[in-house]
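Next up is one chain by itself, shown in structure tokens, the form predicted alone.
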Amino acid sequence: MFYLVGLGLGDAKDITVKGLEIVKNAKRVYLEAYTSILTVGKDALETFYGRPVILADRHLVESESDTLLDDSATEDIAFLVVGDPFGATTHTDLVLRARQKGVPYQVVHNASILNAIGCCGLQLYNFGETVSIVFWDESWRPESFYDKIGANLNRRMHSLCLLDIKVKEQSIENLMKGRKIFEPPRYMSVKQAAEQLLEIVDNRRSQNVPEADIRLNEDSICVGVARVGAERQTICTSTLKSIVSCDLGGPLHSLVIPGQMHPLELDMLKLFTTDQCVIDILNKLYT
């Protein structure tokens, strides 16, 4: 059997009691370790498990998965996901090669940053499209992440922001030149995301684009949060102009563009800020 395990966002006590039952007996267990991380590393969870964790990295589930399933066919073969395990698309693609194989399989849900960000108070049920902003580099600048902010606040809806995460990445020239020497993991932070955001934001106003359809501007309000689900999870509400300066720590980061906000939300948004200036601008948005 073919176990895919959601591990939650904290840390090792956050698995279900099913998912750990399988860990306890599986053959093995590999931990997947390049769409999200843990507050805690492999060795914790070595010690709460009480058994070895095989790291999992892209090219094991991307390149040799065929291997992993094959030895789940005649063995319990645990692997273990950040969050839920359809919360990334990696995953619904080791479910497609499982049924393909005739493997069995089973899924253990569990929390992810999709349904916890109503920590910050905004209700589930008025998110649109799921965001992923990207590290930029000199010669590639992507702007299409802050056309479906604009897309979602057009329809009123909040966007939750998911920020880049390169871990075990090679340069162009190690890459090119065959060497197996990778980058130190980067992981952006809302200061690098609303940064990023603020650049595209002058770049259509240069374009002469108006005014009116720049959405997201440098007054917008938005909401940085960093380690959901952990002890030291940390939330703060701000306009993008001023998150650049608001510390939330290590990793990970995201951040959420509000849309059109009910009188609750924006009294949950106001716990998380002391600037006043912030205070008076949610205040006006109550109607």
Given for the second form:
2 protein chains.
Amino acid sequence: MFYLVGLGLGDAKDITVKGLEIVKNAKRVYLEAYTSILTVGKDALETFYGRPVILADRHLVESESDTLLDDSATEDIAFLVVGDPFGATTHTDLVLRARQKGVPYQVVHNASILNAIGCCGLQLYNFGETVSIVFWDESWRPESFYDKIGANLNRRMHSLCLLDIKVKEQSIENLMKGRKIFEPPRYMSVKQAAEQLLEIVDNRRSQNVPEADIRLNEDSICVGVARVGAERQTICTSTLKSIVSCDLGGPLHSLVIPGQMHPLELDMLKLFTTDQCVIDILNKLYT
Amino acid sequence: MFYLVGLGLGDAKDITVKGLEIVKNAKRVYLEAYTSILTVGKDALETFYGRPVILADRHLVESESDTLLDDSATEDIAFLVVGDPFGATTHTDLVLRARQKGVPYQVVHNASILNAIGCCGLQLYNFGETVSIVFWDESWRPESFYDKIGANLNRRMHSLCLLDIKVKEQSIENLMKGRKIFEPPRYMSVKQAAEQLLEIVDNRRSQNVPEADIRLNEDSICVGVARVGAERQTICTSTLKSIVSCDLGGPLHSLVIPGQMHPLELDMLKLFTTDQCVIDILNKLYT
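Previous: the form predicted alone; requested now: the form predicted in complex with another copy of the chain:
And the full complex, kicking off with our chain again.
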């Protein structure tokens, strides 16, 4: 049996009882290590499970999955995923390949940022499309994520912005020379996401976009979250321009742009700020 | 400490290891019993935890929460919620009241239908707004949920439709006479949801709405899911008109209306049907 087991978001103990039983009895245990990270490392998991864990990078999962799945036809293999197993397309692909090979699979669900973001107090059914904010580089500076947030705002919906993760990246030089040397992992911070968004606001103004069409601007309320579900979870309600100076600590971060808010949601956001300017803006939004 | 602990979706073992530790050490354990249900009952939870569980109905949570929270100032109280604690507005309200009283709270997240729906193979980031389909009665037959699905389809997004739950309802007679006699609980099935949607399609046609504006019709692909995350989970890909004759078994059910699908998503949906007509429709959607 091929088991896809969600680990939730915080630490080793966020696995479910069912998931832990599977891990303890599986022949081999893989940890998917390129679409997300847990706030604890592989070592902490190994200590907690009392058994070795094999790190599965993109190459193993996408190019060498046959070995992994062939074994599952006769043995129990556990494939651990941070959050819920269906958070990333690549895991759906793995399920399809298992089915094509006639390998039975089972899924153990867990929390993911898509539902745990409810911790900031915004109601989950008021969220529009999920937005991904990608790292800009010199030649690639897409603005489509800004427009997605704008489209959600037009429908008065909140936006959950998932921030980019770069793991096992190769520099162009190393890639061209075929050297398997990888850059250090990068996790976009709320500060970086806000900086990119503010730059887009500037771009739009310099393109003479009417102010009414600049739905998200420097004074928009936003909520930065870090390490959701973990003990050192941090939530900060701020404005887009002020959140740039907030240090929310280590990864993973996400950014929420609220749409129209219910008084209950405004009350909740107030719990996460001591900044009187932000409280004043929130107070004006009660209807 | 006031602990809000998510139970996930399946059975007793879907609680996290962290959640189980809290339950075992808490002074009292409440189970919220009116916004969702687990496929196992209170007895199974009590056996698994080895301790009594108090059922918390809407009245207790919304009108008598003071007692519950006052105790939490000095004792550890666990409040168990099916799925994730922030799935329903009422729990956010509880957090706010805890904070107003200066009672510390902690949340243990878990899977909810909002992320576990990924099991049907549709990618979570392609879902638009979540839709709630309510039970119609003689005098109240809203159609707004149909329009929400239509708006998602216009943006090519999938719709997750959460189906109505009626627990501890009173008949109008018993309500007027102040008799605390409750009707049996009702959980909307995929069949009932599809019937209401088909009736709206008929209504729109009789109002001469142009066929192009009837985005969801009897031939639209839909996915019925039942007991997601439980051992007896059932997923059925069908058309809206055919799903009416599918019996997906006991609660809870949800209905998904896919928007534009990626080949990977189409491949996944095919796993959940043997109906050649449905497969033919899916085959035409590959681009």
